[in-house]
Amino acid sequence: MDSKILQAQLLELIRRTSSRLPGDVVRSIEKGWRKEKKGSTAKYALKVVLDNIAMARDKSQPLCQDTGTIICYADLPAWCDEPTFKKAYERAVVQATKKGYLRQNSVDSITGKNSGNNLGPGNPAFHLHQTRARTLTVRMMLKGGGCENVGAQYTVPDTRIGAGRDLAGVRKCILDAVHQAQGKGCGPGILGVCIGGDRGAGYLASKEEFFREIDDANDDPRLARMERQIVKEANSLGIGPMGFGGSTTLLGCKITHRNRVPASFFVSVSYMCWAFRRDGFKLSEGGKITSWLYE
């Protein structure tokens, strides 16, 4: 397909992701706002969040001053090879930065110099896979630094919190991560959790859980129960939006698992802020967007 058409469609994806929250996220925030006590700081904080969401959508401006790490997943059909996709996406990122959809957010870790165009080693973060499907599927998220900072990884058994190598121990790890985060992750937050795997695979899988919708149900009934339990218990801690108190600490919790070696047992917890920016589309070989993945 024409690389310029691909670039233009990817630019639109970036614009939407930066400025527009998916419906499942907005509904969850509205639900939290309705539950908070009238006149409380928590209710006021969520009203400010909802006003911000509306203004960003209407003005096509970033939802947050931190437009975050750019994370892109793509399933590539035969007609779109990896070098072509990467070049088109990187050009779209540069263009989006110039237009203000993304802020200049990529800093050299050695020199501290900002690249000015959001390109650099590891940025954007690409996860590309071949597919036999006819369409190109692209999903992306923008993950802010504040919520990234409060992610946590546990090695169990963890005697500090009394967590053993079982689901009860996993629960203790997750709730400890919520307690440690307090309001620092721009809550209310969403958790992505991976039980098992190695250190790298666990964190990667935990972030992939953010592509699930907040109101879906886990295919594994054991993990489905734990997801509901974690949200209920976290919302009883009194942390609330931005740490101001209240009953809306978490909007959701999504859990997966990976096999591990007997010597290691990790619980990886990734935290997403209320600005839960993710979107995606399916694209035909002719360059037409056939569907958006999150409405």
Contents of the next structure:
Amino acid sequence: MDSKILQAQLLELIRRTSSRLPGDVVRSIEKGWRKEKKGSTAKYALKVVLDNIAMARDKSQPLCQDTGTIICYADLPAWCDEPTFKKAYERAVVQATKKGYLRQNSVDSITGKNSGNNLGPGNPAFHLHQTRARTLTVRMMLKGGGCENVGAQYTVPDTRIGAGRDLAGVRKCILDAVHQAQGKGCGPGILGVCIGGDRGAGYLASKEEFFREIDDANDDPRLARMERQIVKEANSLGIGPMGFGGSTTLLGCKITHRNRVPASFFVSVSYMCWAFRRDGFKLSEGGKITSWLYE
Amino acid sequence: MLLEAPFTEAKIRALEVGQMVEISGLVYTGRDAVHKYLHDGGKPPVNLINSIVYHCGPVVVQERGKWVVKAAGPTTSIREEPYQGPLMEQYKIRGVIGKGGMGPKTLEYCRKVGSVYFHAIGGAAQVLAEKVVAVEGVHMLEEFGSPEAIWEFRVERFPVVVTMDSHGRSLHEDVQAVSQAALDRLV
Ligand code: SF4
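Okay, that's the form predicted alone, but what's the structure of the form predicted in complex with the partner chain?
Full complex below, order starting with the chain above.
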């Protein structure tokens, strides 16, 4: 495929991701808004959030000024090799930054200098895999910094919160993470959780859960039950949107698991703010978007 | 209720936790780099007396020679906790707009100085950008980069909630206590 076309389609993907929330997310925020009490700061906050979602979509502008860490997953067919894809995506990122779809968000950790174009070591974050399929599948998310800061990794047993090495202990970790976060991650939030793995794999897998839709159910009935229970319990804590108080604290909770070595047991919790920007598409070799992955 | 410039101590002392307020007047953005710079003794390029500082790293672009604000929501305030109180006192900063709230040190300075914390709606970049009716200047753009620079924003009816007042009360502490009690009942 012509790399210019690939770049243009990737730019469109970035624009859409930055300015438009997927339908499942919007619906769950609306549901929260309907539930909150009239005249409360919680309802007021969710109203501003909903107005903001509509305005960003109509104006093709970033939903939030923090356009986050750019995380890109792609399944590459034979006709698109890794260097070609990376180059096209990076160019699209630079262009998106110039157009204001993305904020200048990549800072050198040693010197503190902003690269100005969102490129730099680890930026954007690529996770590329080969596929035997004919189409190119690209998924991306923009993961905000404020919500990233309230993520947490627990080592069980954890004596502070009395969490052991079983699902009951995992539940305590997750609820503790919600409580610690309060409103600081721009709640209402969505949790991605990984039980097990090493530290790196655990956090990575916890983030990959954000590619699931809010209203889907886990294939594993034990985890499906736990996901529902966590949302219900978290919403009874009274933290509410922005931590103003209220009943809309969590919109969803997605849990996965990885095997671990006998010596370690980590529970990794990633927190996503209400500005839950994910999108993706399938692209044919001719450069046509054959489908969008989210509504 | 509406809060209009000048932001005098009397007006600020009248505010209480839980109030939904709309701010009109000039506010200065400032985040990590600015707070560290001022705290290290750097000279402020703007007059901070009776000012409101906004913890915000906006997306601003130049269109036909003019600055246009594309996104302007709040950033996490707690990172400025070590600096905020002393800076409030030194420059009589009357209000801070941000998100996530601040800690006991800032709360104590709010009481002492006559200052409040306004919680903006985190992530509401578009709604809030629309309330910025003019960009009146920018400072330290070269040194700190666009998100970290000091932007002079003229705002009109900028929506916030008072979550820390000058009477020693913090909504964040209240919610923390309520949710802790609820959590203890659950686990
Ligand atoms: S946590 Fe999310 S909504 Fe809040 S400022 Fe960051 S990216 Fe925006």
